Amino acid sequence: MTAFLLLSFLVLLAIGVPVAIALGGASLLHVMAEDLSPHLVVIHRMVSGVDSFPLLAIPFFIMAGSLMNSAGITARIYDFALALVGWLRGGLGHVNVVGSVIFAGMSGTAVADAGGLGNIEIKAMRDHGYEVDFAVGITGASSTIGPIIPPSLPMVIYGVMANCSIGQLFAAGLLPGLLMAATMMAMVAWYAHVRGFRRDAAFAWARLAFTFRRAFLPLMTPVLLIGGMTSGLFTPTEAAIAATAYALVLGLFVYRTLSLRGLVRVSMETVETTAIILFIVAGASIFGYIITTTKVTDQVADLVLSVTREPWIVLLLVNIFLLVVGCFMETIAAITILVPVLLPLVTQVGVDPVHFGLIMVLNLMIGLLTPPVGMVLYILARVADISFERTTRACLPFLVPLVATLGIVTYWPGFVLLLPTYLYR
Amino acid sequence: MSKESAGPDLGDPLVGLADAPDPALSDYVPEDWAAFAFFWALAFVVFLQFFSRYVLNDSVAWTEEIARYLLICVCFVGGGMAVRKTSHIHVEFLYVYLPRVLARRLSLLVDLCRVAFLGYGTYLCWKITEIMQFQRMVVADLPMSLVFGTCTAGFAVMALRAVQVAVRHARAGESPLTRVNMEGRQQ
């Protein structure tokens, strides 16, 4: 009967049904054909699985980025993060790395990042005088560090599926994600060096100062979340509405760039996304339900231990098959599917769910930027004006400072539980 | 731009770009104000909690449980808006590569299977609220129908957009998931 459900969802999946139409239709078709429970359970549990606490934090979470980027606070972000590496050769290439840390520690999608600083940004190298490529590149990478480094709707909905601590899975994404970065900046300046990109802009402590000053109060964004996060002193979701409420301090009485009818327009556009969201984790968690009562997760588990027991091959398989997922498969969607029946496996040979947390979101922000099914790509496309195509060839060399760091990531978990262990365990 | 250029259209990014031209008021329909009230209520209660917890020092019991709650009623209700503009996720790469006829059958079956399962589920969500008149809430001194007649008429709310959404693909025969499929020709 399991593989009824099995199919079920696959082909409704396939064929264009909504994901979270899909997972609530095979669930209610396997629950039909069983007659064993009312149908109404089903109905049930979906809205029993969006009753959580961790996840209030996702509307905060999606509202503070979208008002960042509306309020022209990203902009501030952006002349700052000029000042600081601009004078680099090849030096709109490290903005747009050094832009997007930041923007990561005040937003928890990449998708925000993106289509709010990536504008900026290929605008910007464009008009010096980039190859649009490297520039299209470039954004659509550093993108990804956006839900590494907390905080990370990704991660949150990891949490919420896996039952593991959204604190420690923020503070284990905080190095990688600075790796991510370090990784991508060598990479822009090996660009520079053999193509012998010059300088941007020349450096000046008075310009950057200046920037500094004009950017202080959202600097102070990824300081009071990541501070108030990793010390106990927030929960994540209490972090997501200051942030908020901050962007929107900011934005309403600092710098009045927010139009009421803007707020309007944010606030319509977080409660969509919101509901897209939640609307799969629903119908993910009666689907996960019945996998995991039907026992086909230790199927899977059993049958890929029977091959292998040897953790780093089976990390190596988790890693393709969900590198492979990722570019068929949107973020969210991947991880609640996916979380009930790779967890069990993963930690039957000693994985760390918070060290799998990591593995799995940096597979899937990958998956961003890989066809046919790349959020980010559809995005780039469409800011910088040029083909799917392009943009997909564009990013291609770029997922190489992506794959080594997820390697560094998946076989060394000492570097990502560090912070865990030392502000948590 | 011309759409063909920018590869097959996934509809409005999650996130607005910051160059966005917002919006009139007057585009946004009844259900979409619904939500924007739930949504605020959310913000206000989840506010509240923070302010009593680390202000006065003295946590309102009840806001933990009313934000879940509200959170709740802004997926559920917030997913009329969702079904309206077709912007709930799916996979569409399959559409590339299929003959025109299957992928319209195709696509009028998904508007079928959505209209179908938001209708029954209504009807579920109807009878499960019928259920928890009587089971009260854990804090708040309130019916848990509350909840669920909310998440029925958000349901409801679903269905009747969803069945919109259909006619409307069916009249002009095309919908997003036809239209992957004519520009994944044109590629």
Given for the second form:
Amino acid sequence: MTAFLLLSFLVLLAIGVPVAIALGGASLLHVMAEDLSPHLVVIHRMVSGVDSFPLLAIPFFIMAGSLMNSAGITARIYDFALALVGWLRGGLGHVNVVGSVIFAGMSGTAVADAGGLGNIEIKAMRDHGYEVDFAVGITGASSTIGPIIPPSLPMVIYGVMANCSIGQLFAAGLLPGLLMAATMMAMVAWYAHVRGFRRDAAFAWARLAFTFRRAFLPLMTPVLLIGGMTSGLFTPTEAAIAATAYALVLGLFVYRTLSLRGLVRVSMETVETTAIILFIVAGASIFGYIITTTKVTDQVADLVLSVTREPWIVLLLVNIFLLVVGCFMETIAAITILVPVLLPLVTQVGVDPVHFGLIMVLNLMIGLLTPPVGMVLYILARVADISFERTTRACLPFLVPLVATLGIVTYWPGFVLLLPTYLYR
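Rather than the form predicted in complex with the partner chain that you just supplied, could I have the structure of the form predicted alone?
No partners, no molecules, just the chain.
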């Protein structure tokens, strides 16, 4: 019957049924076939799966990122990043990465980065004579920093599914996110050396000070969020509300770049995106419940542990599995389905749940740059007005720094857990 559950889910996906309906539908078929409990259990579990206070952070983080984009705040961030690192060889490539690091502290999603900053960055790099493929590749790679540096939407989902501290997950993501930025900037420097890229802007203290003043209030967003959470002023969920309120104040009253029509549009986009995500979470809740109650998680753990109990081999197998899954499944769906299956396995070999959360999210962020389901690839293809195939080829070389960072994050738990241990334990 477990095989029937998984097979029915895969068949529903193959015929084009949305993933949330496929999850709930396969679960309902399993309950009906087994006649284990009343069919209302499916509805009850789906509702209870989204009845969670931490999940309230989802719409607010989504809305905060959209407000930053709509209010033109991303342009201020880009100008500051240009003044800060544009004087390096291959300057706009470095600007791309630094801009994503800053924006990551506001939005928490790769899609918002690729669609917001990406539009500005690719146009600027084209105007300065950079190859479109290089511009698209570094934009795609840098956008994956968004869900690693706090705040992070996938970390919220993982924390709920794994019953893990979201505050610790946010703290654990800061150093790996900065490491991702460092490895990408190293690759940009290598490209600049090999291809003879020039400097795109002369360094000037006056320009740096001017752009810093213009971007000062947006730059305070991550300070507000991280400082508030670490000091205990508010929870991660309340931090999302604070981020949205702060973005509203900036857009409506400080810069006055956000119109009422724009606010309505952002609100409707937020409602739509949130509904999709929570529908997936609801479907995955009943699916995960059935997998857990039928002891599939124990069977998977026993199968892998019968082959090896070496933590590094188990983590290698899990990484390979997650990289493959990331090619075919959307991030939120993958987290909600796989956490109940994989977390018991890795904890049995001594892996910290917070450490594993970073491993899982980073794997799935790499999946955003791999076909056929990589969402960032579709966004960049539209933004750059090139084919999906060309976008995929452009992003492939930039998987190297991402995979290198994944290796460090996987096998150096002390690096990942340094801040959570210092701040929370």
